[in-house]
Partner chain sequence: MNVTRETLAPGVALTAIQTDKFKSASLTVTFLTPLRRETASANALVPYVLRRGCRRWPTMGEVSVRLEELYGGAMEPLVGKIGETQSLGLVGSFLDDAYTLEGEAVLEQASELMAALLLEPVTEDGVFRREYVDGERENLVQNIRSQMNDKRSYALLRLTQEMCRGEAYGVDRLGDQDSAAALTPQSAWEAYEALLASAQVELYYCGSADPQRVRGALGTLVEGLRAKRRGAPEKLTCQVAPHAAQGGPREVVERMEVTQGKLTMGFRTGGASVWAETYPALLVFNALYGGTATSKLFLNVREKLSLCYYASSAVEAAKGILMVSSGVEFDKMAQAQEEILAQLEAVKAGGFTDADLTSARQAVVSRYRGTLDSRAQLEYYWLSAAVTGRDETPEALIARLEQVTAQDVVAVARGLELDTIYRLMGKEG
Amino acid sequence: MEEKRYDKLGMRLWRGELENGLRVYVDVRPGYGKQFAFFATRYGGLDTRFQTQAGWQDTPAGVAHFLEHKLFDTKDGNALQIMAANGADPNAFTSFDITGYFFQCTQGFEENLRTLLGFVTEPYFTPESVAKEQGIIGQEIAMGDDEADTEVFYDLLGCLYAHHPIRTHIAGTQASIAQITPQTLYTCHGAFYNPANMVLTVVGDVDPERVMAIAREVVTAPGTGDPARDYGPAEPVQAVTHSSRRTMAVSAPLFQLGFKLPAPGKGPDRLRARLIGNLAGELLAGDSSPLYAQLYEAGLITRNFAYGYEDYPGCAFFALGGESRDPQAVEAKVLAECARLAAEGFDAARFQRIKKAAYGGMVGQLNSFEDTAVELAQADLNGIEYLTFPEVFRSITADEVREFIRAWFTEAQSALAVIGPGGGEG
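Chain-only structure, as in the form predicted alone:
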């Protein structure tokens, strides 16, 4: 493995790559008793159409999430129980673009690492176990359909995008997961869980060479690369529909207001766009912003107000939302503030203050073993060298952020989704 120093962060990172393409990163933290390992593939809810040697494959929505659940079932028992018995706290998640499996422990690290790498790369499915999981996940989906916070978010995505699979729930629907068979799972696992499409990150007081040796010992499959993916026809630049409203059993209206942004590039360009998007969001709607004060003092938002920039293959957006007695009034004030910032720019002192705070937040996040491991893996899978963010961050100017807001935080790019109180669809 090779060691690389990041002097601005006072960090050293070990990196290696197996012959089959698996990338391995180790952040050694001497003196700490905890270890954290994260094993991820660039495969998520978006990836329903992809190419294999047999041609283009169309799979039901929700396979990535379903596969995440099923991989814990092995010929030797349930991997969650096996690792827990060895002192580990394991779990997993599926997002729009990646699936990750992880554990933390204070003992038995090497054995737990072997278990993690083993069950993720050696699938075992039977018709009976798949049918059982369809019932379990089907119940989860039914319960999720009643979560208004989630539903209003997907309503917004449906307004912003015409074709992109970002519109589709990561877990799929009861109808879509009913189509999943063991062969579906094996096909998707073979395509995406190949080592060249995966990354392992470890944080803790561990020996990088031992981590690399264990990975080489367990992950022996050949690497077939990054499968070609199809995210549908080209998207219109602007939002497809500017509003959506329906009712559910909520006590007060919930809303999501979003702006459709350019699809992200790769590598440094993507990192820079992400940092600019985050800064634009903080300047517009952060809790120290004039807009936030205005909305809160007028009683138009509550403490559950949240906002954020997100980017995925083929799409990016900024969304803000929460509970409001008058979502349309919030929309009007947000659009007015966007126009003002685009025209007037930012107070220089405030821009530097926000930039410094945002940078400090990113540096502080590196204190978390989990956050560091996940960020390193997600960045690698998106072609980003994450720990270069100080150099990129410091070069961003107020004019760049202002231009970003002027170009993209506009009414034409925006959509408002609302779920109001009521007994059902409105």
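Got the form predicted alone; could you also share the form predicted together with its partner chain?
Just this one chain is shown here; partners and other molecules are left out.
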């Protein structure tokens, strides 16, 4: 393995790659008692249509997430129980573009790592276990249907995109998961859980060479590469529709206001675009922005107001939202501020301050073992060297960010989704 030092961040990162293509990263943190391991594949809710040797495969929405639940089943029982009995706290998640399995422990690290690498790469499904999971995930989906903050976010994505699978819930629907069979799961596992499409990240006071040796011992499948995926026809540049509105059992209107952005590039370009998007968001709606002060002081937003830039294969967007007594008024003020920023720009001191704050935030995030492991893995799967972000930050200019705001934070790119009260409150 190779060691790389990131002195400004006080970090030492080891990287290695197995012959079958699995990448292994170890962030060595001397003096810590806990260890965290994260094993991920580039396969998420978006990847419903993809190519295998047998041709193009169309799979129901929600398979990646269903597979995440079912992989814990092994021939001898359940990996969750095995790891818990060995002192680990295991879990997993499925996002739009990746599925990740992880554990944290303070003892038995090597054995837990073996179990993790083993159950993720050795599928075992039966018709009974699939049927049982349809009941559990069916209730997870039902729970999600009652969560207005998630629903309004999907409503926004439905406004911004015409075809892209980001419109579809990661967990699928009751109807889509009902179509899943053991064979569906084996097909998807075979396509995406090959080592060349996967990454392992470990954070803690561990020996990197031991991690590498265990990975080599357990992950022996051949690497077949990164399957081709189809995200549908080209998306229109602008938002497809500009508003959506419905009701649920909520106390006040919840809203998400979003801007459709150009799909991300690859590697360093993608990291750069993300940091520019974040800085633009801070300038527009950050805590110190005139817009935030204006909205807050007018009682149009509360402290649960949040915003962020997100990018996935084939799409990127900036969304801001929360609770408001009058989401249309928020929209009007946001669009006016976008126009003002595009026309007048912002002063250099403010730009420097915001850069400093965003930088501090990213460094602070590295405190978290989980966040660090997930960021490193996600970055690797997207061809990004994450820990170069201090240098990228330094190189971004005010003009670049202003140009981004002028081009993309516009009415044509935007949509407003609202879920208001009315669904039988109280």
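Positions refer to the first chain, counted from 1. Take the two forms, superpose them, and find the largest set of C-alpha atoms that agree within 1.5 Å; that set is the rigid core. Quantities reported herein were computed from a predicted structural model and do not represent experimental measurements.
Engineer: How about Leu18 - superposed on the rigid core, does its CA move between the two forms by 2 Å or more?
Structural biologist: Not so; Leu18 is displaced by less than 2 Å.
Engineer: Rigid core superposed: how many angstrom does the CA of Lys8 shift between the two forms?
Structural biologist: A shift of 3.1 Å at the C-alpha.
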